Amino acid sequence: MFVKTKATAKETAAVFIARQINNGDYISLGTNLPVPAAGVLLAQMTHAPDAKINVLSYFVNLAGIESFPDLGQIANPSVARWADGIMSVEQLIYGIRRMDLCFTGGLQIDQHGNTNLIGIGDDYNNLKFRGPGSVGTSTIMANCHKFFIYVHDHSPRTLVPKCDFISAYGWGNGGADSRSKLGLPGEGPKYVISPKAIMDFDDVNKNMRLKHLLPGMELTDVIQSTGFDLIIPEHLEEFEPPSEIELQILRERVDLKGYLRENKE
């Protein structure tokens, strides 16, 4: 039953993501990213019913389903029941440049949107912590039209001045031409979304910049929780809060198990 309580930070982030999606967009969803997944599903259930969602090797359409069973398991072969089509590995690879939006996470994200899923430490053969590896993000984020970064933890150990390793190239050492110099066709990272805030990048140097505070968050906490000098605009943009219908769809159709309402990530 829909409970009329205020939107949580994660629900607000999901709504922000949904509002960036256009009808007909080709979107790729990865694993362990319930907030981006919720945003994509919300968009398809509202204003983007013709969005093409790629999960694993399937194109799925969830616009008309009554509810999604488990947001935490979206990258699961069970999504085949909603598949409009199945792609081979070759088709997936050659389709990357047509992807309008992709998502990635990271053990570390630096001020220029480079991400690290490889590991923590300065010696690859003796890492303090080993991550899952780049798992395709190097190729996908270099070639897709644009990508959003979602990070589960907003702290100086995650948002760092410089990544120990780079699995997905963002804006390199900075500069709006840093990707074109390498011949990368993609537009690069557009937003970084954390449990505390939504960030983008300035136009010239591509340094990370605060765009929106999420509900219940204080500016001083965001600044102190970031391991580099985050650009703080003189006036933060106002974000229109989630509507009642957006929250109702999130809670009754998209996120039945409450990943966005509890600390399940």
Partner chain sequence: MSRQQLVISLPEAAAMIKDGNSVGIGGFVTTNKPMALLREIMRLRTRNLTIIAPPSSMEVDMLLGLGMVEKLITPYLGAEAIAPLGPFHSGWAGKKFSIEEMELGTLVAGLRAHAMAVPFIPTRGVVGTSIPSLNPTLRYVEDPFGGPPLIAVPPIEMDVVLIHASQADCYGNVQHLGATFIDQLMAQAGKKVIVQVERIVSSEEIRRQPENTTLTSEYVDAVVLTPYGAHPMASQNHYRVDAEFIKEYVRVAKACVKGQPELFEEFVTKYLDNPHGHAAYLETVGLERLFSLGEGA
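Okay, that was the form predicted on its own. Show me the form predicted in complex with its partner chain next.
FYI, this one's just the chain on its own, none of its partners or other molecules.
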């Protein structure tokens, strides 16, 4: 099954995520985020067998499983087969303060890591596009230790200077104290991961900053695809590419259906 082709950008992003995870981390996986899900599963199957993963209400450990059947349908009662426990959503939400890492997406992500799942437009009662809603991202991203933002579509339409609405607070209008002065317990967004690049935030003003280009991506394209002035460091860090074993596990055990190998975003 494993074909020795080069890692795709999405596979590389998943490997990046996997490498951020410490063994024992408590991680919550939301719906419809195959790249983060792949990263978490890869970590569990390599260096983080004790990572504690919840998917909706199911607390699973997937370290020893042969393969995961469908990365696109992770929030599904079928995962109950690997569950060590099943908790109510309330218990889950009230355990957020213990969560080391969570993920959110957004219709819009702004330069300070605020995200918008509510809708696009100026007038709430006459939106150009109504989003799916915040799910639990407001509460989870306010409280969990840190979170990563996943961007399906790296374009100026998605990566905007300012969100029309904010569903999960990142760094507000910027500044390292913007969360603490609101009393938000969590440390905020750490990375923004798109199919083109990995970004983080400047320590002082909390503006978004390029960290790594993903394989096959051009700097000028990333700059043009971002709807605000992305901070470009003088020296762009090299990202150690996925190893053969990481790719093999991704392709043979984590992502059998090839969500991360499709070219479409």
